[in-house]
Every structure is written in C-alpha cells, then in structure tokens.
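Take a look at this single chain in structure tokens; it is the form predicted alone.
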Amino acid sequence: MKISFATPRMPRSGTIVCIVMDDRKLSPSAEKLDKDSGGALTRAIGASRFTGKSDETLQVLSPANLDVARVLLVGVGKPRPGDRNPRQNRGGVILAALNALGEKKAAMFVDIQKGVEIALAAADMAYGARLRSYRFDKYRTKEKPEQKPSLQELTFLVDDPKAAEKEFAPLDKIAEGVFFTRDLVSEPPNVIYPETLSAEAKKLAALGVQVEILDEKQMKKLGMNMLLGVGVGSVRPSRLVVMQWKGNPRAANKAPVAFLGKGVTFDTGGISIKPAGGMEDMKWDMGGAGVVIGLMKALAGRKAKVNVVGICGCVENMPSGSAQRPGDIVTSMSGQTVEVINTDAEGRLVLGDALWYCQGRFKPQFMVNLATLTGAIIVALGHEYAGFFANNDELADKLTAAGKAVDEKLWRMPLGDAYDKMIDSDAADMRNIAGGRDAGSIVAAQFLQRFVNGVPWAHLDIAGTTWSKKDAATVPKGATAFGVRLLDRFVTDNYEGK
C-alpha cells in the first residue's frame, strides 16, 4: 500500500475520508462536502447512530454532485492537540474500514489542527495506517479475493505536505523495525532457528549496524554453560548475536545503552516437556530477541543519535539423548553454579549468561532485557500490560513513561530478599526455579538479577503481549512487536543526542 501526502484537492474517484467531531460537528472539509452534496452527509448522520465519538465510522455512498464512490466519516470525539496515540489509532481504524469496504484508493482531509500540528497529525495517522497494514501471508497459496486487503493508495491532504512527509519519515523507519520483528516472530520454527535468526540480524549490517555472531566454541571458551546447556539437546547449534549501533560519535567515550533479548526459537520445554496442546505457539518464544533486532533496525534506519548495544541469546530447547536433565548443575559465565530443576525454565539461563557478558564487555549505562519468560505474568496481568522489574527507580519511571506515550503499557512488579531466597539451592549457588507455583514471574526476575552485577537493569516479561489473538487499532492479530515502539521512544526521550 502506498501512503502519500498532497495539498487539499477534491478527488475524482475512490473514497474521501473526513473528520467529524463530538456531537456531530463537521470538520471544514466535511462541511464543504455536505454543502456540495445538498446536505447528504447531514441527512446520513441524522438517520444513523453516528455521533462523532472517537473512531466511529459512517460511510455515505455516492453523494449527489460528487464524483467519488463514497465519503467515509470518521469520529474523533473531542480533539486533544498533542495527544498522538489517538491519532495513530485513528489511522489504523481508517485503514481497516477502507479495506472492509473493498476500496482501492482513498484520500483524507486533515483539517482540524492548526499550524505545524496539522503536519504531525497527518503523519501520525499515516503511521497508524502503516502499522495496521501489516500482514504475514507468505505461506498462503489459496486465498479468496475478499480476504486480501484491497486498499492500494492512501493520500493525506494537508496544507504543507512536505512538512508532513518530514514528520512521517522517521515514523516509517520505526514501522520497518516493527514489521521486521513481526516477520521474525511469525516465521515457523523450521525457518527461524538460531543460525537463521542470527543471519537475519546480520542483514542489519547494510544499515551500518556492527554485527558479531558468537558460535558455540566461542561461548564455551567464555564459560557460557547456562546458555549452551539449554541448546545441547538440539541439532541446531546455539548462537549469541551482538549488535552495535554507533549513532553518536561525539559520545564515543561514554557508556552505551544496552538491550538484550531471549531468543528461544522453539521451546518444547526440553526433558521437562510441555503439554502438546498449544505447543505450536512456542515458535514465538524468541519474541524478546525479535524485539531487540527490530529495535536496532528502527534506530539505525532513522539514524538515531545514540550508541546502542543489542544482544540476543539464540537457542532451541529440545528433548533428546543429549539434552540437559533436571538435576544437572552448570557453571555460568559469572562463575556462579546453577542447579537446573526444570528444563522448561530455560529463558533465564540464556539471559543470565547474556547479561553477564554484556555488563562485562560493554560497561553499559543500563541493561534492559525482554523475554517471553513466564506464563505466570499472563495469570497476573493478562494481555493488556507487560510486567516489568527493575533495580533502579529512575530507569523504571522512564520505561513506564515511554510505554504510556506509545500505548505499550508496563506494570512494575516487586523484587525483594524474601523472593530471592526462594531460589537458594542445597546443591549449588542457586536453582532455576523455586519449586512451587508461588510468585513465578518474580522468582524468574530474581534469578536474572543475580547476573546483573549492580548495573541499572530492567526486565520486561512480554509473554502476554508478544502475540495477539485479536485485531487492535494499529496491531493486526498475530505477532505484535510489543516493545519496539516503546524502547524507541524510551531512547528518543532520554538518551538520543546526549
């Protein structure tokens, strides 16, 4: 689908999209169209339940004296200048409505904001439409025409299209990062496994990202026995992806910021095997790594003035004669020993070594890791919020604010000594689970914190937000890429250019 910006003009085909405010107040463009059509819009509104509330839609077919096929009226409620989320959501709603109508070409008048705000409003709606347009359909060989998106062109009509294009350009690069993540998470596990996920990350070199791929021999030399232990039962060798984006040369001597992702490309649970029902979903247990790779693409794509490290531990957790057993004891890169009680609590083993490696090599300002780590976080929060843990209040506050700004919401969970004691082991320094069902997400976070070594750190458990079974305004059902926009905004607001 092509998105463009142009000066206001009356289209001669397709659909015109116009804004209506609360209490059925027409925007200037809608008023003109209503007058030109002899009051057709007013009559249609009067005969419907449409009141102009936010994201309501109403189509008016072939209004008199107009060349277009229809006018699509979109409610905005009470406009709130500067509030970008509703505008982006509106773009997604418009895109979905036009596809539902089978439209191929549409133009939208953006005319209720003033000054530079109108360009940003147009860019935001275009961004929302772009995000909603995502589809993962590469493996579909038979599809009915009505199942396919129809819209081919969407033009936003503004007084200063060049200003709108300028505002949209970085947003479009963020969308590319979001789409890259959604693609990676959507791919089946016979296509994405540690070697191929690493190869996908390697493609970011074309954007100027420095990418290193550590193989098993290199990780063994470093002492990453926790990470390697997870993948030892698979025929797919494990990998560690290390990415660096050096977008701020003036801060070359300053510590970078660091993001880490769990990349379990398929999780059977290992010897502690999962039930068969729903196991196919475990292709997206690499969602954290997918987000980190997509974030690096977004930052590099828009040439963000920041120095960032991205690290992904990529493994496949399989049962076999060589697989790690419950009761095994491994020595981590940190030198701490871990008794593996449950091989299905594998993500924390992967991230523990990755966190230790990151803080030791790069000495970052902070580390933020993302992982589809626990089902317990879904029990606690459902699919609306991602749970997160932090050892630093300032870092926690910044992440929360960024989540609110892009509508990827976080809920902070507790850490504490009483929880930490739950993973003490009689046979080793710690065990990888507490042994009971209590506080599963917190216990996992406490495990990770033992490998942070005092660096400011946050852990985002995105198990409930990585995949959606229903459409949202800017997120079609399937892989969500939750975290890419959040962390891009977090970087923009707090670290870019500093």
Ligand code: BES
The other form holds:
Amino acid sequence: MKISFATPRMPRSGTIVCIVMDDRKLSPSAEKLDKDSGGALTRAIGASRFTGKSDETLQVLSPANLDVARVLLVGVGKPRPGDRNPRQNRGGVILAALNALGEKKAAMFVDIQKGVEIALAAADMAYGARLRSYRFDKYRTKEKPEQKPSLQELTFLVDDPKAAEKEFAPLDKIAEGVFFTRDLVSEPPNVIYPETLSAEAKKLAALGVQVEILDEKQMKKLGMNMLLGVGVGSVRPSRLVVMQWKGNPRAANKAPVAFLGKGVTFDTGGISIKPAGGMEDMKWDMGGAGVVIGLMKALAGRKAKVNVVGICGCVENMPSGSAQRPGDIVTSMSGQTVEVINTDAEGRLVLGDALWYCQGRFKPQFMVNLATLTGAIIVALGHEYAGFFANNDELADKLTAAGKAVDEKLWRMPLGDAYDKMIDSDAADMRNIAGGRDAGSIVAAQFLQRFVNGVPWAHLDIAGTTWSKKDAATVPKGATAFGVRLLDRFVTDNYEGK
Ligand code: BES
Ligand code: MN
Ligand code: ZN
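Switching conditions: you have the form predicted alone, so give me the form predicted in complex with the ligand.
Below is the entire complex, every chain and molecule, led by the chain shown above.
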C-alpha cells in the first residue's frame, strides 16, 4: 500500500475521508462537501447513530454532485493536541474501514488543526494505517484477489505535505522494524530455526549494523554450556547473534546500551515435553529475539544517534536421544552450576548465558532482556500488560514511561531474597525451577538476575503480549512485535545524542 501526502485538492475518484468532531461538528472539508452535495452528509448523519465520537465511522455512498464513490466520515471526539496514540489508532481504524468497504484508493482531509500539529497529526495517522496494514500471507496460495486487502493508495491532504513527510519518515522506519519482527515471529518453525534466524539478523549489515554470529564451537569455547544444553536435543545447531549499531561515534568510548532476546525457535519442552494441544504456538517462543532484531532495524533505519548492542540466544528445544535430561547439571559461562529439573524452563538457561556474556564483553550501561518466558505471566496479567522486573528503579521508571507513551503497557513485578531462595538446589548452585507453581514468573526472573552481575537490568516477560488473537487498531491479529515501539521510544527519550 502506498502512503503519501499532498496539498488539499478535491479527489475525483475513490473515497474521501473527512473528520467529524463531537456533537456532529463537521471539519471544514466535510462542511464544504455537505454544501456541494445538497446536505447529503448531514442527512446521512441524521439518519444514523454517528455522532462524531472517537473512531466512529459512517460511509455516505455516491453523494450527489460529487465525482467520488463515497465519503467516509471519521469521528475524532474532542481532539487534544499532542494526543498521539489516539491519532495513530485512528489511522489504523480508517485503514481497516477502507479495506472492509473494498476501496482501492482514498484521500483524507486533515484540516482541524494548524501548523506543526497538523503535519504531526497526518504523520501519526499514516503511521497507524501502515502498522495496521501488516499481513502475513505468503503461504496462502489459493487466496483470490477479492479476499486480499483492497486499499492500494492512501493520501493525506495537508497544507504542508513536506512537513508531514518529514515527521513520517522516522515513523515509517520504526514500522519497518515492527514488520520485520512480525515476519520473523509469524514464520513457521521449519523455516525459522537458529541458523535461519541468525541469517535474517545478518541482513541488517546492509543498514550498517555490525553482526557477528557465534556458532556452537565458539560458544563452547566461551563456556556457554547452559545455553548449549537446551539445543543438544535438536538437529538444528544453536547460534548466538551479536549486533552492534554505532550511531553515536562521539560517545564511542562510553558504555553502550544493551538489549537481549530469547530466541527459542521452537519449544517442545524437551524431555519435559509439553502437551500436544496448542504446542504450535511455541513457534513464537523466539518473540524476544524477534523484537531485538526488529528494534535494531528500526534504530539503524532511522539512524538513531545511540550506541546499541543487541544479543539473541537462538536455540531449538527438542526431545531426542541426545536431549538434556531432567537432573542434568550444567556449568554456565559464569561458572555457576545449574541443576536442570525441568527442560521446559529453557528460556532462562539461554538468557542466563547471554546476559553473562553481554555484561562481560560490552560493560553496558544497562541490559534489558525480552522473553516469552512464563505461562504464569499470562495467568497474572493476561494479554494487556507485559510483566517486567528490574533491579534498578530509574531504569524501571523510564521503561514504564516509554510503554505508556506508545501504548505498549508494562506492569512491574517484585524481586526479592525470599523468591531467590526458592531456586537454591542441594545438588548444584541453583536449580532452574522452584518446584511448586507459586510465583512462577518471579522465580524465572530471579534465575535471570543471578546472571546479571549487578549491572542495571530489566526483564520483560512478553509471553502474553507477543501474539494476539484479535485485531487491535494498529496491531492486526497475529504477531504483535510488542516491544519494538516501546524500546525505540525508550531509546529516543533517554539515550539519543543530539
Ligand atoms: N515458552 C514457555 C513459556 C510460554 C508459555 C510462552 C505459554 C508463551 C505461552 C517457557 O519456556 C515455558 O515452558 N515455561 C514454563 C516454565 C515452567 C516449566 C516452570 C511454563 O511457563 O509453564
Ligand atoms: Mn519451555
Ligand atoms: Zn520457552
């Protein structure tokens, strides 16, 4: 779908989209169209329940005296300047409505604000429309054209299209990162496995990201037995992806920021095998890695002035004759020994070594990891908030604020010594589960914390937010890429040089 910005002119075909505010107050363009059509718009509104509340829509088909097929009225309620999320959502709602109507081409008058705010409003709606337009359909070979989304061209009509384009450019780069993540997460597990996932990350080299891929031999040499143990049951060899974006050369000798992702490309549970029902969902157990790779694409794409490290532990968790057994004891890169009681608690094993490697090699300002780590976080928070844990209040507050700003919401959960004790083991330095079902997400976080070596750190448990079963305004059902927009914003607000 092509998105563009142009100066206001009356379209002669397709759909015209116009804004209506609370209490049926027409925007200037709607008012003009209403006059030109002999009051067709006010009559249609009067005959409906449309009042101009936020995200209500009403289509008026072939209004008299106009060349276009229809006018689509979109409610914006009482718009407040600076209210960016509602505008982005509106763009998504408009895109979905136009596709539902089967329209190919539409132009929207953005004419209820002035100056800078209007350029930003148009860019926000364009961004929302772009985000909603995502579709993963490469394996649907029998889909007829009429089953595919119809909209091909969406134009926003604004006084200063150049200013709107300038606002939209970085947003479009973030959307590219989001789409990359959604693609990686949507791909089936016979297509995306550690080698192919790391090969996808390698493609970021074209944007100037330095990408190293560590193979099993290199990881073995580093002592990453805890990560490697998860992959030994699979015929697919494990990989560690190490990405660096050096967007702020002036801060080259300062500590970088670091993001890490769980990249379990399929989680059967291993010998502690999962039940068959719903196991296919475990293709998205690499969601954390997908977000880190998409985030690097967004940051490099918009040339963010920041030095970032992105690390993904990529493994496949399979049962087999060579698989890790419950009861195995492995020595992690940190030297700490771990009794693997349950091979399905594998994400923490992968991330533990990745975190240790990251802090040792890069001495980062902080580390933020993302992982589809526990079913328990879904029990606690459902699919609205991602749970998160932090050993540092300032980092926690910055993440919470960024989540609010982009509407990818985080809810902080506690850490503490009493929880930490729950993973003490009689046979080794620790075990990978507590034994009971209590505080499952917290226990997993405590395990990770034993590998951060005191560095400021946060862990985002995105098990409930990585995949969605229903459409939302800017997120079609399926892979959400939850975390890309959040962390992009977190970087922009706190760590980007001028
Ligand atoms: N990948 C799963 C967590 C998960 C569950 C993500 C459902 C998304 C949806 C993780 O590796 C896992 O299996 N966790 C276990 C931990 C348990 C064995 C302590 C869980 O949550 O049941
Ligand atoms: Mn598991
Ligand atoms: Zn898992």
